[in-house]
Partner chain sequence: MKRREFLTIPRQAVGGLLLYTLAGEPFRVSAQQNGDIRVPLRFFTEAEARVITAACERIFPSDATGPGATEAAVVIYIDRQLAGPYGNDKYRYTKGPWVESYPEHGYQAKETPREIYRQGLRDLGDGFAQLPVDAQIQKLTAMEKSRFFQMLRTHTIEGMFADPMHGGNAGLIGWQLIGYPGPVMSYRAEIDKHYGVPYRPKPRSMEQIVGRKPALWEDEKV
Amino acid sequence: MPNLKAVDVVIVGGGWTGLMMAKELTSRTGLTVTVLERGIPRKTSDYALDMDELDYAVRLRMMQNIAEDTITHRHSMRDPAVPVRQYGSFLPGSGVGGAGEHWNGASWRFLPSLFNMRTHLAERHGAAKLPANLDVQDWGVTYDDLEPHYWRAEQMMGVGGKAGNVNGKIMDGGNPFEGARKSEYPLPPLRNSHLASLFGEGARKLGYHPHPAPAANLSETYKNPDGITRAACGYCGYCERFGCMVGAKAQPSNTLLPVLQRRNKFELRTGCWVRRVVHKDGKATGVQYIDAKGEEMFQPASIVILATFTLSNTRLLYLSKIGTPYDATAGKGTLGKNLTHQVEGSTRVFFDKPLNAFMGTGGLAMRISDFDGDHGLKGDEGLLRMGMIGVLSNGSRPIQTFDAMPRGAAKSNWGSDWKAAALKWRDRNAIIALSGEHLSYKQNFMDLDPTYTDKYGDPLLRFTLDWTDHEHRQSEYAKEIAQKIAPAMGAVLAEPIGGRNRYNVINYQSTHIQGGTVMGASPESSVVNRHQQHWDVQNLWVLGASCIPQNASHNPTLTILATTTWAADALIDRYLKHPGLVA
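Form predicted on its own: give me this chain's structure on its own.
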């Protein structure tokens, strides 16, 4: 195995966190930085002629090749695990930019209570009354610590929105339940869709506080602090699962990469499949990977940073034998614990007039946060936490949304009668949806599968994950609220979707997989410290959603960018001056 020329820093993963950390390091130090990305190069011009729903949204061109690497899933330790053969519940991206290329642009800050969840719930309910299997924890970092880092990310991406809490002052039109911001958003919110306006009017009639979702789909032309100018969104409806053909949606390839390409101490290598972090005597010495030609290489480095998707961060540490694997039976160990996803609860609503829903953009939404976190919960609902409820106007594309109709509208699920009903209701339906918090439990975790392997013979990552009664109740409570909002917004019919089913890998439930390498205040409860530095291998840093101890109701992108620059400050300003564990 050839040893390549040593670099100061090697970063595994060329998505949001990897490229953001590379930008910080190359702009503030003289270090040589190499990013290893498994997938292909990407740039805005690649997307100009590729708005093909079948290719991108159905056949998932931008996702990892599931024939080469997947996960296995089981509901409990008593069940056998089987490989996921077709993507459904989440979509890990591939190529430069990762999932940051095909995301929808929603750019939320997490609620302050999420960062000290264990303390918050114990104070609110009493520690003795919390479920015995609940495994939520404090992050070791607070919302106030991250507030300036949120602002840095919002400016870099050009997030548009309406603040609801500026320095403790509640602002009309924004989210009054959010954590205090020091500034208004860099840009105004996106234009309301007809559906968003109807939802806002209906929710307001019931005394709720509707507000636009913050989004990194530019509401107007914007030049960020790095001098990158991007055009405003055209509301074409091709955001999620697609790259933006005009660059209006913030993506790593159109915000970070153009800056990095001007740096002579930065290198991006694509087609690099990293298999191990190599370490000796408590120190990482580099990474072992297969290059684009299929040759095995060793890249020596003084600092190693893992910045891949949740699955790969966790699996790489397992394969590298770094850290203590989690033992769910004994409740010991940390690597792989706190696996969470996203809780949903949907109600389809129907209208007697068209919505023009084909126009939209990924982050365009109207929400109410009256039940987010534990706001609005009186204590008799059987819930510890809830989430946001609202409507999303991301563009109703013709293939995937064609057959939505009321129950009984067609006599069959095919033929002329079905076609007529599908055409009638094609633009007269929408979904009121819950985006709910997913609490972490001791029985939900990740480890290595003892049977199945990837194309190189390495064990696959195994999910042990199922819903509890709490998630089912969240979904049911959201549907109860939706049934009240539907008539107030002018819907003629509201039909709840789904029931008390077990967690499955078939239905899409967001790509917000969290946990596995969680951050915290002590090595007994976390894999990395509050600065995302590994407790055991101190020149190893881990970035991204794998470090999040429990899932928020909000999309994690803005938070993982904020924690990345938080980690960068610790690495650059403290670790480089005094190598060792950063307190």
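We call the rigid core the largest set of C-alpha positions that still match within 1.5 Å between the two forms. Only residues modelled in both forms are compared. Residue numbers count along the first chain shown, from 1. None of these values were measured; they are calculated from a predicted model. What changes on going to the form predicted together with the partner chain:
For residues common to both forms, superposing the rigid core between the two forms reveals a single consecutive run of 3 or more with all Cα shifts of 2 angstroms or more, at 410 to 412.
What's the form predicted together with the partner chain like, now that we've got the form predicted on its own?
The following holds one chain only.
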């Protein structure tokens, strides 16, 4: 195996977190930084011709090719696991920018209580009253620690929104239930779609507090603190699963890459599939990978940073034999635990007028947070936590939305009467959705599959994951609330979707898979410390949603950008000066 020239830092994964860390390191230190990304190179001009629903949204042109690497899934330890053969309840990204190229752009902060969930729930209910299988924990970092980092990420991306709480002062039109912000958003909210305005009016009539989602799809032309200028969003509706052809949606390729390309100590290598973190005597010495030509390489480095998203972060640590694998039966070990997704609960609403729903953008949503976290819970709902409820106008494209219709509107799902019903209800329906917190449980975790392998013969990651009664109850409660909002927003019909089903790997939900290398206050409960530094291998750092111990109702990207600069501060200001565990 050829030994390459040693670098100071090797970052594995060229998505949001990897490139964000690279930008911090190359801006603030003189270290040589190499990013290894297994996918292809990307730039904004690649997206000039991507407004093609079939190739991008249906065939998933931008995602990790599932033929090469996937996961296996089982509902419980008693079941055999089978591979996820086609996508999928989530869509891992690939290529420079990672999933950050084809994300929606919703850019929320998490609620303060999410960061100290164990303490918060114990105070609220009494530790003894919490379910025995509940595995939520405190992150070791608080909302207040992260507030300045949230602000950095919001400025970098140009997030538009309406603050609901500035230094404790509740602001009209914003989310009054959010954690206190130090300042208003960098940009105003996006313009409203018809659907968003209907939901806002309906929710307000019922006494709720509708607010626009904060969005990284620029509401106005914007120049960020790095001097990068981007155009305002055109509401073209080709956001989610597509790259933005005008650069209005913040993507690593149009915010971080332009800065990094000016740094001469930075190198980005694509087509490099990392298989192992190599380590000796408790210290990482570099990474082993297969390059674009198919050759096995060793890249020596003084510091190794994993930024490969939840799935690869967890799998690489397993494959490299770093840390203590989680043993669900004994309740011991940490690597792989706290696997969570997000909880859904959807109601389809129908209108007698068209919505022109083909217009929109990934972050254009109207939500209520009156039931988010647990501040809206009285105690008789049978719930510990809930989530946000709202509508999304991210551009309805014809293939994937064609035949939404009320139940019983057609005899079957093909033929003349089906076609007539589909045409009748087209553009006259929408979803009121729950984006619910997913608590972590002892029985939901990741480890290596004993049978199935990836294209290089390495074991696949195995999910053991199912919904519990709590998640079903969250969905049902959201549907009860949606039944009230629907008539208030002018809907003629509202139908709840789905029931008490088991976890389904086929229907897309969100790509907010989290856990596996969680952060925390002690090596007994976490894989990395509060700065995302590995407890055992201290020159190894892990970034992204794999470090999140329980799932928020909010989309995670803004938070993982904030935790990345939080980690960068610890690494640069403290670790580099005094190598060793950063307290």
